[in-house]
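Only one chain is given next, in structure tokens, and it is the form predicted on its own.
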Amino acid sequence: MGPLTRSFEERLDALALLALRVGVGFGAGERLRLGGPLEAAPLVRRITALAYDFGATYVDVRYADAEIELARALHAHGETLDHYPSEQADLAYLVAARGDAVIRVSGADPDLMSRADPTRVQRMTRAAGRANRRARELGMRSFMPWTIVPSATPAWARKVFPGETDAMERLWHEIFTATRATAEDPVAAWEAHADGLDARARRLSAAGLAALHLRGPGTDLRIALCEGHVWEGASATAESDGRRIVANIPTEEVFTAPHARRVDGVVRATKPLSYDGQLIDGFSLTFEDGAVVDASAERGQAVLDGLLETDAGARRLGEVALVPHSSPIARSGRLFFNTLFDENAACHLALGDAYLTSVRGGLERPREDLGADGLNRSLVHVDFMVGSSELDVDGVHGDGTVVAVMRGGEWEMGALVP
């Protein structure tokens, strides 16, 4: 049967074989944590009962209310907020320290939270993060095999065709073709995309850039590049057996570390941010000695300076990630309204914590060097978009020679880029 002829839940399928065996490398006897919402049910059990079939030893299914969480946040008592549940914390770090393979799967109504007081949001989202800082900190390493992938769900639907009947449909053929699950061979498909991401990473890291100069409308930056830092693409090796996994599917982008206090300038970003269920719009940030010392926001301002305020490093870069404007969901002319799409349309920078991989030998050398050369360090790691058709992209050499490496959005670097 082709890929023009298949059916949803043959689509289905294929999406919850790729969260398995691309995303995660599932095989027999291996224990599997899956989370999402309540309403990618479907999924969630797809992924479930194909585990099984592979010989998973247990499937631990944990499916997030994000009404309960609104609920707290406008109910509970101000005091309370800054509570986590240690023995919730305590699991996850256990899940992640055995090995376990761990698969989110995303689709959060990008808006939930808009109804809260966004500072009562931001007590909730620092005291998770302090607690599951362990946690969190192995998913960076990419310790064990974790991957993230969509679901279409109401809310989010809404929000991306609004108005529209078949608002859900359509989202799913979105996803199913962002994700390659209508390739004939999705498996194939997947792996052939991630070595070509790669294998471009491996080029920009030879090419053995210093800095990185961004230039679009509202914006003119310079990102000075960690020491020693390396440049990554689709795949990921997990710390815990050496397996090849895929930690965003669907993903389009290469990136690296950038150095946290060597970025000056001023970035507007080109798409809104989704941010613990409440948006920011039109927002620009100016940098100086790398830590953002102005931020405006023509929406959620309040919200962009919470997330600022968590700790030192939220201020400062983690990641910069260079995607070309005619990437697969890029074309499809959608703003998604969520962080695992939209940034696979679009280069962007991620302020906070930075992925120790982006580092040779970043896995072995104490996190206090890794300081010392530039890497930063915080409890969050939030991703916002800053490319379009009309940014451009030079690379620095540390002898000051320039090379355009994008150009319009696309890529420039003739046989440094296949």
Given for the second form:
2 protein chains.
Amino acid sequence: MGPLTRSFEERLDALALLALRVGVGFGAGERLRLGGPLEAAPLVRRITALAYDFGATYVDVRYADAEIELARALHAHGETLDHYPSEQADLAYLVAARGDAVIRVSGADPDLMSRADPTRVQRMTRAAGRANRRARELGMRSFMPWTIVPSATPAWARKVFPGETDAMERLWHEIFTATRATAEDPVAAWEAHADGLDARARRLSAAGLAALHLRGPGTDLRIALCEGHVWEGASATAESDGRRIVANIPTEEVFTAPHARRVDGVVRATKPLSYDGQLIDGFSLTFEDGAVVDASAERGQAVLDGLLETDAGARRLGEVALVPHSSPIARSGRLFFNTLFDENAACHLALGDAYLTSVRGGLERPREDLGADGLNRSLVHVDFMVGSSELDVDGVHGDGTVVAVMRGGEWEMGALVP
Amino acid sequence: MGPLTRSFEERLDALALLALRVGVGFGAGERLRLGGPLEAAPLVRRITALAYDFGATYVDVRYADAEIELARALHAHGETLDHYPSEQADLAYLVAARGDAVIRVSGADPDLMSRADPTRVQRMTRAAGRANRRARELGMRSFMPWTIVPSATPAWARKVFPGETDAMERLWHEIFTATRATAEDPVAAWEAHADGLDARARRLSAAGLAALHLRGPGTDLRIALCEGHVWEGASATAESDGRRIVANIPTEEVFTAPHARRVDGVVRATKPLSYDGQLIDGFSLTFEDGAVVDASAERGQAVLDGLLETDAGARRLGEVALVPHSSPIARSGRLFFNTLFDENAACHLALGDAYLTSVRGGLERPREDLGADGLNRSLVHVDFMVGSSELDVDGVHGDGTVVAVMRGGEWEMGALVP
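Could the form predicted together with a further copy of the same chain be given as well, to go with the form predicted on its own?
Whole complex next, starting from this chain.
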């Protein structure tokens, strides 16, 4: 095995280590639920072996085969598309509710479902969303330790590096760089990085902004923040046992919850969005009183319409996240067609469900009270990218004072107190 | 796509059709639980698409990654090896108990686990066996429609055709031939074949033999048959709704249940046995009063010992099956290191659990009564091959009369009544 190969193996091990140690803080005597695409088997196997080295009681690996989902979308009789096996949802809830760690490996073909009828895909997605509501809610409050890590796969690599014979190697290179798997001590590098993001989040929380104002080409959007909002960085606390987790590797964002009924203006997406294996591109959303009242896409209009029609909360915002345009992933200049990457290369918003941890006391207070304070609720949570080198973000205080937060896509927080 | 490729695709479709139509009699509005090795994805996807074409409500695909099992055997801390996630066993039982069709694709690496410590593998196997007892019992009585079909995989192909560059193509050729996927009308070919096996089973049942006597090189074994035994051929009846199923594709055998306490003599295996990804080869078993009292293997002694020590029933026989040496699979002259193939190329016995359908009234009568009549019970059911061109099988009537059943590995049932 030559030095290049050895280096690849070492980096794959580093990524597995990051997923377990930094991502979910995995320790002896724990169980792990691990999912990912078939084609991510090399990383899935590394994570499994390392989890057992760490003393895992059991690693339950569930591979997802996108071709199986596509086969259903293409072949199933129409009347069956709203069915989802409740026993699978019950199992997912059971393992989450007892606090098993959950790792998802991301790397699916970004437009696998492009051959399928969007309305059929939506029915499948909604049925799965409804069935998995309880498990998803545990994830949205980080009850159990969970994280998402990337793996290169041939279909994804072809999409990012079309026509290039070394597409897989190049995508792995981007992944290892973005996840800091190339660092001398990847865990230490992550702790320093997460500390930096967490400090920025604390500073933004302390500023107590009432709203943000986003301005850029095609974008002029005023986003009031949820009452009692809290900015979060890389780290979260797993409610089950209080451990520190990092739910996305990589992550470059700080984020909080918009007020679901106080968003007005227009926003233009700056990158395509892969949703359910279907691409939505060149799209703009117009908001009134928090709800999308107009949505137009150059590609994927039906997919976008279907997403917005999922439920009442799907037309409202559940997250606003700030990422500098100089983030390592953005510097690569690549479009990844994968939310885990693209959302960490650009400021983004999410349609749908808000994280309970985005507001003070969100885990303890009744959901109805949180809703009254503006926290959005939905079966979906779909991030879309709005950042660029031309995006300015103002912070607006309760008294109407405006302070710069980002200029030209970069942090400019000097005027923020403290 | 050239003609050769098209032909491969057509045969893969034929095999998927056989699994669904002949194997489990699949129809509209049903659910399917489908499992197989990662490397069998092409066939798994075909079966899935065709099941949806047939009106499946949902196909739950669960890929097995042998590398994940191996990772556990190599890396897990010793005290964790007896753990099996009960929620997975509960799920398997639930879907079997409601009568969902189950298809398993067979094709794992026959000696993947050879690098692992056999005692560690046994602990994993036993924990899984104990946890899955209820689901397994439903399978052993064919409560739900179920079948096993083969798929070529690279590791299996390398084992059967070592050092040959076209190993996969050659193994697929053997699979398509053995499964009759090459027939003009594969379903009709299977119905004719199954009818033939079923007729032979009826004839053997009608003969009402008390015992069999197997003689060959290294083998001299007297096997009393269970009281009220019934010979079965290719077809079984799913208890859940009475449909006809064929639980193994291919199948060439007729089989029934030995008397668990009335087997005496010695038997020498004629082919290696792949058990739990570990090979046992060159082995002989000595029986007294139905129990193995001596077992010696040229390879895999520890694996064999571990198997026999699983529980009390693991040392006794649960099945005797007769297969002519001229069966299509035997004619290939190949050793497949896969029980689905090798057991259909040779007479075989199984250590462990007996099928309830191997005795009259087996599904209705209390298990204790069946045990008193000689029906064996165990957590395992492991077939091993004893047939060859040199095997003679006598039938022994209750009055001591001896009639020929097989001579030189071929049927010779002329003296049997009727």
